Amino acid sequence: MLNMDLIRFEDFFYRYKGNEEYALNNINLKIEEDNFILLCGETGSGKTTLIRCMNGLIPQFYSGFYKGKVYVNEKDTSSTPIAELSTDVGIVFQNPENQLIAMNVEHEIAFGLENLGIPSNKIAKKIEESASLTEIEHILDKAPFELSGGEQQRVAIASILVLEPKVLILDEPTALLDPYMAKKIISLIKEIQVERKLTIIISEHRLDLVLPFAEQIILISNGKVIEHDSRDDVINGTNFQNLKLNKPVIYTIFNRLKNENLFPRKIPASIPAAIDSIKKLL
C-alpha cells in the first residue's frame, strides 16, 4: 500500500507583514505517514516558519502575504479552522511552559478534549493512555510551574498526543534541557512514533541526539527546501556538508576520513552504525 501525503506544499511562498523578503520561497514538499523526519537548517533559514504553515498558524494567525497551497490530510490550511487541523497535526514549541495553561497536569491534558466536546468518561481513559505513554502518571495532580523542564516537555507532548494527531511536530524540544534529559526526551519521542505509527517532524540543533533516530531529513536554506531524502543519502551529500550546522562528532570524523579516501563506505549516522561499518572493512 502506498503511503499517503499527510502534509503537502504546492508552490508555496510566504512573507511576514512588514517584511520585503520572503521567509519561504516556492516550497514544494510532500510528507508521508509513519516517518521520523529531521528538519534541518541554519539559524534563520525558515524552519519555524515552515512549521507554522503545517497547522494553519500561517496564514490564519500570522498575517502576511502568501501564495500557493498547503494541505494537511487533504484540508486546505488557509480555510480549515486551526482547531480542526489540530486533530491532524500537533505542535510542541521550544518553550513548553508557554503552552501549559491549566491548574494541573490532568486538566492540561484534558483541555483540548473538552474543547472538542468529548464525553468525560472517554476523556478519563484518553488521559490515562496519554500519561502512560509519556510516563507522567505520577505528576497528574501537580501544577505545570512545579515541574522540571523535562516534565513540562512530556506534559506538552501528552496534551498533543491525547488528540491522536497523525503528525507530531517539535520545534527545538531539547533547547532548554540538560544533555541527559534531552536524550531521554528524544528516545521517548521515537518510542511514541513506533507505537502510534505517527509521523514525527523535529527541528533540532543537537543533531547528535536526533540523527540516529531520523529516517528522513529535510534541509532548508534561505527559505527554500534544498533537499528532502533518506537520512543516509542526505548526510552523505554536499548540501549537508556545506551548511553551517552543529554536526555530530562522528559525522565530522568520518566525513574527513571519506574526503581523504581513507573510508570507502557511507558516513554512519550513529556509533553502532560506525562500529558495524568498520567491522565490515576488517
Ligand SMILES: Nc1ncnc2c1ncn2[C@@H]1O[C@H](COP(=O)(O)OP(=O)(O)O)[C@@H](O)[C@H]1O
The other form holds:
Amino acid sequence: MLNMDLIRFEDFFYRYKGNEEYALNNINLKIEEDNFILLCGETGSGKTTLIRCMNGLIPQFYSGFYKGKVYVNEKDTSSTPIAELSTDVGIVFQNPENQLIAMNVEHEIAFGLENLGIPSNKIAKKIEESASLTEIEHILDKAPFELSGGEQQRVAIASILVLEPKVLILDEPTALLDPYMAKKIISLIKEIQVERKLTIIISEHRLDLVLPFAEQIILISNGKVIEHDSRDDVINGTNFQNLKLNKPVIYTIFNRLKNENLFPRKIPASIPAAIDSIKKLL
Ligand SMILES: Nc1ncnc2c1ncn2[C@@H]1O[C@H](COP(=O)(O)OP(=O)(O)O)[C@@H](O)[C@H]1O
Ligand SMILES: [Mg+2]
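Show the form predicted together with the named molecule, please, the one above being the form predicted alone.
Next comes the full complex, and the chain you just saw is listed first.
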C-alpha cells in the first residue's frame, strides 16, 4: 500500500471520566514513516493524553468518553489488543522507574520478547543489540533500583526498542535528568532513529536540546493540534512565538532581531544553522 500512515487520528475527541472539558478536541493528525517529530505544547495542553491514544491506552485502559477514530498501521486502536499495538508503537513514559518491573536489566529487556513467545536463542541476540545501541551492556545484571536516572531511562528505551516498533514515542524523557544526561539521551534517541530508521515522537520541554534534531513539530494547545509542519516553518510562525514555552536562547535572539528588522532570514533552529545563516549575509 502506498503512503500508509503509521498513526492517523480522524476527528478524534476525548474527555476523561469526571472531567467536563475535552482533553483532546477534534484531532486530525497523520504520522508518516521515518520522521523525528517534536510534540510541543504548554503543560496541561494534552501531550500525554495524545500519546496515550497512540497505543490504545486511551480508550481501552483509561475510562472516559471518545468520538472519532485512531489508527495504528491501519489497525483501529479502540478494538485491537494493546499488546498487539505495542509491537508497532513503543512508548517510554515520563517516569521510567514505574515502568521497570523485572529483577535485573537483562530480564527487563527480555520480558516483552518472552511475552511475544520469541525463542530464547533469538532473545539473547536481540538483547545484545539493543543493549549495545543504548550503551547499557555493563549494567545488564543490575537491579532497576541500583541504576541512576539516566541509566533507567536508557533501560526503558532498550526494553521498548528490542520489540522493534516502527514508532518510538517518548514522553518528556529528560524530565528527571540533569542537563548533561538529558543531552546524552536526546543525542542517543537521534542516533537510534538514524540507525533503525524509526519514527520518533518526543514530547520534551528542553527545546534547546531537541529542536536541532526535530524534522517536524506538532503544536498542541488546549487539546487541539494548532499546527503540524516542518520544524523551520513552525518555529518561524506566530503560534510558536505566542505559546508559553521554554524557548531556546538561539530562537529568542533571532526572533528579536527579526522583529526589529535586523535579520532578513528565517530563524535558525540550532547554533550551526545560525552561523551558516549569518555567513550567507556577510
Ligand atoms: N488520568 C487523568 N484523569 C483525568 N484528567 C486527566 C488525566 N490525565 C490528564 N488529565 C487532564 O487532561 C488535560 C491534559 O493533560 P495532559 O495530557 O497530561 O497534558 P500535558 O502532557 O500536555 O501536560 C489536563 O487538563 C489534565 O488535567
Ligand atoms: Mg505530559
